[in-house]
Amino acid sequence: MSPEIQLAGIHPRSEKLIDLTRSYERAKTSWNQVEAQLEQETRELIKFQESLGFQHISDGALGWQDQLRPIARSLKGVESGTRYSRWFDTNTFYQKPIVTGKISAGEINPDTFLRTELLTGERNRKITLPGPYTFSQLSENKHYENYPDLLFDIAVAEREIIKRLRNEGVSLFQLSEPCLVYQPYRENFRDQSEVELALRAIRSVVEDNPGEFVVQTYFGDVAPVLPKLLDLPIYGIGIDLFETDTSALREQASKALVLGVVDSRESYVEDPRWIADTARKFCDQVDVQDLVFASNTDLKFLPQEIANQKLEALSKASELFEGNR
């Protein structure tokens, strides 16, 4: 069977939708106009994934303002301030969550996360959420004296959110954990004890339903932590091939590996033959049981047309990869 293809996060909006959103923010356009375009583009993206043979369908999170906000707005003890911070080393920003009290799951509205009414008939639904460690690292803590208490309260609350989304038909959850591999924003780099703490928090989220989770890493080299990620009770692990030192990988992968083999920060559309050849060379080095092709991170950093072309390249590469095995 050819490698599966998946969306690895938020998909970009069209220029028309971006313009409508800006016009709405200036009180020049009604929300109904924005919503109509948003619904149209979500439907088009769902059909596009189907046409490319995706097994797990995402709505693309086109209505999300940033990667953290839906979670932040579903938690008690967290406020959304006016401070915006750069999303790693991209040219985009996120609204920094402010922890002002003990964190717990608040009112969980699935519509905040997922367009279930547009995914009717799709049995295998995928959603991308920030993992508990990354959410804790990118928030401003004004309440907890002990970091582990903050981290594990986030994990417990996220379990509740995931439970609610599972009831909406989500069968695959991607927990994005870039902070496991990229942390130059910190004065003190994480030590091994903090890595272990992060992995324990992730484990507490996934352990009841291990077949439903992918832990996605990006913007950094996964090689130093891959052996420990392989010990987690999860379905798969995401690897940013543009940042990872693949020569250091010698593991026998007991999990599916999600190869981030197209670059979400580069407008050049990768050749499907290059993608397939890169994946084959990777498999010659690492014993892989199951393989998924994806972008290394959210495609939202690119124009929509370029992002769609990259998905088409992944689909063609998947066919080429299987045909040459």
Contents of the next structure:
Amino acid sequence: MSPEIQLAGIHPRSEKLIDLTRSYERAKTSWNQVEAQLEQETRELIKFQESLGFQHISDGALGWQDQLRPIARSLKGVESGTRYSRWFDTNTFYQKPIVTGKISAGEINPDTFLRTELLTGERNRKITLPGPYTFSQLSENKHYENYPDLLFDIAVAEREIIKRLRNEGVSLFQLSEPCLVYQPYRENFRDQSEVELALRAIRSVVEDNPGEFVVQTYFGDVAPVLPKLLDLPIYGIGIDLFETDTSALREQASKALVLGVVDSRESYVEDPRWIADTARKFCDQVDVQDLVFASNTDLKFLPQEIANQKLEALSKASELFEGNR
Amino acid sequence: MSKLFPVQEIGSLAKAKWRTKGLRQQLSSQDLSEAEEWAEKLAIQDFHDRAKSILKTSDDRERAKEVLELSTLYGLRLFETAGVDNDGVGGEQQRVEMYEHVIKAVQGMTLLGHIHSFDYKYFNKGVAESKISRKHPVYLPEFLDVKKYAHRAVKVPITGPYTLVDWSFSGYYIQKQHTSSSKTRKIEAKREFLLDIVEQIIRPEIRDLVNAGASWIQIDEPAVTTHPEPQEMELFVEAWNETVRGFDCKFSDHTCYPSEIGYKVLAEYAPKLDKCDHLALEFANRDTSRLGLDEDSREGFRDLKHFVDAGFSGEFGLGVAHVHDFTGNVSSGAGQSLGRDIIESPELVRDRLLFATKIVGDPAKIWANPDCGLRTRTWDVSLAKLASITKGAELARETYE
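Could you please show the structure of the form predicted in complex with the partner chain, as a counterpart to the form predicted alone just displayed?
Once more the chain from above appears, this time first in line as the rest of the complex follows.
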């Protein structure tokens, strides 16, 4: 079989939707107009994924204001709305979750996360959520004396959210954990015990349904933590090939590897032959059970037209990869 | 400046509807009603003559020129009305925004489309398609208008080269790199692109401004703290030092919204920045909205100590007012929460200034300003915030008199 292709996070909004949201903010357009365009664009994205042969379909999270907000707004003990922080080394921002009390799942409204009504025909639904470690790292803790208590309370709450989304038909959860591989935002780089702690928190989120989870890493080199990630009881692991030193990888991967093989941070569209060739070279080094092609991170860092071209390139590369294997 | 706690603006103000529409099409007297209302508030004496001229002209370029000039005048008067000591360039009314405005003047770059920045804010991201050069001056026409109308000191904010490159797709510059590692390719492309931006775009801009009489240039580098790795910081310092080399002018850096460690790293490198006399930084965003001079109440200003410890000896422009949406709680006496805004009280501004003075040690080194440009706020809110900063600075001054 050709490698599956998946969306790996938030998809960019079209220029039309951007215009409408700007106009809405200036009180010149009603929310109904924005909503109608959001709905149309989500439908188009779903159809586009189908036309490219995606097996797991996402709604693209076009309405999400940042990667953390839907989770932040679903947790008790977390406030946000007063402080913006930069999303890693990008020119995009997120509302910083401020932890002011013991964290637990609050009222979970699936509509905050997913356009289930637009995914009715899709049996394999995928959603991308921040993993518990990354969420805890990007929050400001004003309540917990011990970091592990914070981390595990987030994990427990996230399990509840995931349970609710599973009832909405989501069958694949991507837990994005860029903080596992990128930490220049911190004074002290994580040590092994912290990595172990992070993995235990992830394990506690996934343990009931391990086949439903991908842990996605991006913005950094996965090589130092890949062996430990491979021990997690999950379906797959995502790798940012533009940041990872692949020459250091010598693993045997008994699970799917989601290759972030098109760059969401650069505008040129990768040649499908280059993508297929890169994936082949990767497979020469790492014994992979199953391969998935994706972008290295959310495609939201690109204009929509280019993002869509990159998805087409992935689709063509998937055919080429199989053909020449 | 001899007065303690002078007040400065940082850059942009929101653009009025008439300003935006007037660049694209003929205006009606109805379109100018908002301008008329503000003309009274800002004491624009010759509004009616100017409005008549704008309405009369059928030449699109002439109308655009008059509209830009008038909106610049409004911006300058708004700052003066609020009591600001340095008028800047009147709220950057002649710029689309800080990035796109420059990129449009760069031969070899194309704007590809909008990228989501936060909430419903976006920026139009460009790509280098060939080696770059300057098509036309970016900031000079605006500065010449500002010079005509400013009653107070003028600081010219410009977008820094590091930020311009970091916010662009490197296109031509990355595709010409042939090393096998994608990380190395990105770094080498960035350096080459950056030094071209410095030599081809930014230095010619500064030369034009200095020759026209600019005496203070603020270099906006919000992107620098997003890459705290030593290699990136060294690159930033190299580009900065090359940018300012040989110019007789005061230079300041404005950097805001860093990652958690961002200011600490900038603090380490700030003493290496040639001719950098002043750092304007964002603090209110990370501070509490309650009164007090204690560490907890003023937690947002903690990072200021890093700059002092690292030996930066210049002035500090302190962000004492938030510039984005605010939906949190405001304690008694610290200000008012109005819809999506907080209007900080003068007392909160005072406490922030006095706390910072304890860290810096010398009140003569401290300026008061909003965290960043006020372009996301309405003019009413911007005026209220700036007036509050002015009053807060007066209160702080009183404690030293």
